[in-house]
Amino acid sequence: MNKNTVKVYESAKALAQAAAVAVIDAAEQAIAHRGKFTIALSGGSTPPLMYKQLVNMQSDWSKWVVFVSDERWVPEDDAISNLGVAMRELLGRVAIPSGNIMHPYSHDLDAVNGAERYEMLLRQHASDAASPSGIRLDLVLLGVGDDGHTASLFPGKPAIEEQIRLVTASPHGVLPPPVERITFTFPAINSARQCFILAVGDKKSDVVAWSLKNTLTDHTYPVQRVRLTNGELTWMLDKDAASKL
């Protein structure tokens, strides 16, 4: 059964601190029960604040298996790479084995073939025969855009309707720069044990309020389709993002 929780914090820093604690707690539970922790990191401005907290916290980092929920199709040393940010701020500063970090970009593949390869990695490292999707991550981190997109699932784009593939290529949305992306689909996201949606700032307040107050309708933001099949969804908001609730 899908369980939804909304938590509101005084500031982006307070949210980042709470999110870091919640991530470590999820890791401890997963490692205790399953021997590893599978997590998908997110892009956006808030995760780096959380990384700064995580890097000083204790965990059995050797048991972490790390994905990104979406990525621009650029090398990791590009400033706009989500995984690149995570590598600089967190993954490269803790004792996670390099083989446990699932790198999405490959210079010899295009985004379509890269998405297929990343799905193979997802099925290899997060397989769960009991899940309808065939995989189940312990935790998926997501943000939400001013247009209601989450991961790289943009309004009006084919990726939001994908029901079979777990990872798909996505044309660029309204956000610059205009580069192709790969993204987890809703079947991958909604199979997770836990999902945190992080939102900061008053520019997110309209989308947050609509998404939390309304059921799925013809006017639906992509983020509203995050509905975990058998897991717990937590919206983590600063007071500005929550101001219209």
The other form holds:
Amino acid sequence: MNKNTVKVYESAKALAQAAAVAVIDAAEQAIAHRGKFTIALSGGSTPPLMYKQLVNMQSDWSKWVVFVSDERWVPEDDAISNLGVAMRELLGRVAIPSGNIMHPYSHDLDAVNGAERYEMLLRQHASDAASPSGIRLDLVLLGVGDDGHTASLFPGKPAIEEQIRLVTASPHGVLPPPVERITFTFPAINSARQCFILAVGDKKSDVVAWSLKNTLTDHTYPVQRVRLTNGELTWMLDKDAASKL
Ligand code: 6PG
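For comparison with the form predicted on its own, please write out the form predicted together with ligand 6PG.
Whole complex next, starting from this chain.
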């Protein structure tokens, strides 16, 4: 069963609070039904707003297994590392077992080999034989760029067409920071039980409006390829990002 929902909030803070509650709810459901919660955090400037809310909430953190849906190929102590931000703002401040945090970056691997290694971790910790991709995460968090990218799946780049690999290397897009990345591919994203796309600000309004009004076969923007195989997609927008709907 597929379900697409659009939720609009008065402010980025209200969106972050609602997203945090929804993440905790998803964790509770997953842990109750399957004994663990597999989540992929996203990068960008929006997730830290949500981390500020999450860090004070209650959950059985010991059952969380955490990935990132994309990562810049830099050491985690670099300010632009997505997992580094999550570690500093959330993961290092709640009782998630260190072995349950899947660190993508490794100084002895390049992005291509790093992507292969990360895919192996996905297949190890989120495997699901019933899923066509072989994995099924409970929740994938995504943002959307002004150019319509999501994760590190940039317009016109080969990674958006990838149908076999779950994680691939991705040369930088036109938007900063200009560093190589690894990224979930659409087979990894679309096999999730739930996906939240968080978007804040009027710069996202054109991409959001186009994507939500052209849902069938149009592929103008990479984010339009987020189409869960058997799951629930929720767009979480502040009123500026939703202003052209
Ligand atoms: C990345 C992010 C990226 C981000 C979007 C939206 O590593 O660059 O994963 O896909 O989610 O660019 O970013 P904002 O949350 O800052 O709008």
